[in-house]
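First comes one chain, alone, set out as structure tokens in the form predicted alone.
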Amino acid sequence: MSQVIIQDDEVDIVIGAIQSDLTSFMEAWRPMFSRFHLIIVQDPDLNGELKIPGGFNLNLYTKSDMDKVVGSSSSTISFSGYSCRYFGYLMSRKKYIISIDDDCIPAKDSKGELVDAVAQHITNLTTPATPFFFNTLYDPFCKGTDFVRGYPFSLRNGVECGLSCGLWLNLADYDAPTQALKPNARNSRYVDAVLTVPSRTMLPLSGINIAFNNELVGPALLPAFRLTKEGKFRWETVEDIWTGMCAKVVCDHLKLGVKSGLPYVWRQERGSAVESLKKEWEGVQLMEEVVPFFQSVRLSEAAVTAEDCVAEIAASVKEQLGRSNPMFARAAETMVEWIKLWKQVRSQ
């Protein structure tokens, strides 16, 4: 398949606002964001008005908007904390969504030049992915590389990329136990590479810096799994980890690709790993059950859309995991409610 051309008006950039003053964040991203439409979603628990500089084409959503759209139709869907970004996904009507957290600024590459994360995500989504046979030179569609000797020609056309997972410099996305043990650890390695995650291989997606084809996989990016002591900072939640595995199962079933690597962002300091450890430890333990489940789940031939896939995953979660822990049962219920809400919003 050939590279697809994305027009500026086909892209929404979604920003979940956890801090009230977005001035420095927006100004740092102005060269990359100014061409595109933005969706900013204010954390419903954040009081007061946001400070947003002028000169951007954007829609701002707040708690009142969430109440109007969701109302009393859902008792389990929460948009609190970084989960507010999912409301932006829900409201977007664009084909492609790029989502970057408000504690990130543009990174610099190994040459000291600013990285245009938006442009790289678009490149990842518009060039084919190769999930069915691993290329040892990584993404063969990147500049300066190609398919290696022995790569089947029948697979070289690749498949459409559904999800692009970017990385980050400075504050590494460790779990709370690791970060607590290594409080001074920072990620300074800029690896100039993109690779397709092989089919049937799970990955710990981080919602910090991602992009996806909203038409193909949008419904699979959902706020379903919440810990008992769910917090607002990255160390205090595993909702995006759960979401990533849902999305990966969907992409594998629909024969779509997932890429990881470029682009990088620079992630700034936020939160306390020691305090977060008290909230996230439950999630760390549950991953020992969650990962084997997603590795083994298989969907039926009747599942031909992302909505179908999520519904089948939810049924499997309820049947296989829900009996052992009510948290999984609630996640399954939320997934079903999310699909209903997704269809309802798009029918209006």
Contents of the next structure:
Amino acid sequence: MSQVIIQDDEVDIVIGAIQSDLTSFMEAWRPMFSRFHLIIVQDPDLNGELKIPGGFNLNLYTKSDMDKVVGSSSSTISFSGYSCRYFGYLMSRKKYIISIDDDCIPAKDSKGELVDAVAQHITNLTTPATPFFFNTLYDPFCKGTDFVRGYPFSLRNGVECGLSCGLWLNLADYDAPTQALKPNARNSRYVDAVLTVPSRTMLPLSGINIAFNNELVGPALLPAFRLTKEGKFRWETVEDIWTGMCAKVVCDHLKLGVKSGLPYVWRQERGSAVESLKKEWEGVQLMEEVVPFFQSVRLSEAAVTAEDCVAEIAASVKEQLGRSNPMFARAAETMVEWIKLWKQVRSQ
Amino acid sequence: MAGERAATPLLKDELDIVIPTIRNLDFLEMWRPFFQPYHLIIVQDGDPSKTIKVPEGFDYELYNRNDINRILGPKASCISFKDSACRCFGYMVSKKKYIFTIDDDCFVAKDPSGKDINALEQHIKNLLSPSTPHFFNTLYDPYREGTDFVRGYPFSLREGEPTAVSHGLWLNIPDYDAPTQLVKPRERNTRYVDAVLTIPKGTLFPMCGMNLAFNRDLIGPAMYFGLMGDGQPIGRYDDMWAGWCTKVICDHLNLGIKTGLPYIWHSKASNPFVNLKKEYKGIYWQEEIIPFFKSVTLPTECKTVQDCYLELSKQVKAKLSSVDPYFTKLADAMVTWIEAWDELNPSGDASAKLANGAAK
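For comparison with the form predicted alone, would you give the structure of this protein in the form predicted in complex with its partner chain?
Okay, now the whole complex, with that chain kicking things off.
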């Protein structure tokens, strides 16, 4: 398999800082991050200065930057909490973006070696995806494997990969009820595979460990759906789940691939599932309603860019979901605002 | 990975192991610790005058071509000759709820800890737990020990659907087609991927018959392995054909198909030049067959596997005959297969779901 050569200056690593002291996080990732440019975005609700160790090539964005850029053009877009990273996506001009939650450190593979999550995401994004037919030996472009007997030859070129969704060892990305029911459940299974999630199949796209082709799908990674009482733990959010479904629809329509599997990151203990469980659940119930919508939404031939796709999805959300609940109408509005903002920022 | 707490049911009176062979069954010695409790159905392909020696201590029934002709009469025409596709005769004569089929060059593999893998036990686990075809779980099979549904997985879909098929994989010699074998004769599959996952609804896959288990009650009649071998223009597409038909029907009936564990050790690399001759037409025909299966819709009135399969055979005849007259023959054979299946498996209302070992 030929080596994938990628220029370091094609990559931005975007970190949403929900915690003030990023020292141990940054030091843990230093061997993998140091080659690349970093964008660190401070949660606008987090007061004080962030503690960031030296020796990195980075840009830091805070609330004041958000106010400057977004200004008065929108009141629906919020960069609070985990959504602060989207400001980083907005500001980035690089081709590939990798984003990892600030409570994750490098994991070890089954041989005990540290996993370079950045390199693996880059490999995923720069090798073809195979969304139209399932390969039983998983990613056929991986070294040591290939397409199996019976895989149509006309589909063996694959398509470009738009999104790479990594996984988590230790604290898996379970929802609060699941983790509360099994408080000691930790993910210790290292599944040595990357696979393409087939076209028209929906998945829960966790934002904890994710990478994407900013040129192809950038605008689809947007902050739109917030729970009324969204919190600072992943158990208390669904924003990435909503965004993920939009992004998958966009990728399916533009015939781009979405990969899932490697790389793993090690997710550290933080918070209490039981405490999070006590919070409001209205938004989570609402998510049940949107599944049939996302599974069936189809975009027009005229939608040829991610921006076009997002605009059409927003219109469908407003028309089909917005009527039953104002939260959806608001999400649709935010999506439209986001595209406007995206274009505005890009034109400067 | 967490240790197993609940013992997996053996299902020894509910499962048949179907093995096609033309040479010998020495490989069963290695499988003895895992297979001995079960009844074997051996389908002997090739020269019926040859005696296949079965190792001592196994409970089995054996069918050669003469038996197949005797039992099916003129309907025997649907069963391939001189091809392992004949194994589906074993599915038809079985009276059990579950089938496990394995090739005679497949041995016990070891997991990364060095332990022997009980492939049959894993297939049973796969079949007895639900599938999740409607929404992809990023941590793979959520019913496995040590994992669960991830955040964002719709709660309304967490009961899953019944599992109809468990598709296992192979270490060592991978199941490549002839062109790939020619280009990469030395490639071996050494990667142990510790996952089972459901192939999503609406997605097709290449089903390999080397290491396969299924619920005969749920999907049996769809497991017809087509017309291959002697007198046929194509080979090595038997399991592929069965897999595409099975997947379309499972999608229609909301049944699940799992793939991944268990691994077996595939020891024999077949001759790529021989394979190329067999596969040659398939490589071209596939390009028409796949769009056909992708666009197939079955009417809601089709509620049993047999109904679905007969409907499929009509569509094969209507839409694929223009590719080659072979498909007209195949469509007719599909009908013959269902007629033979229903004859050997009478159940009153022809529903595959009710048939559970009707005595002959």
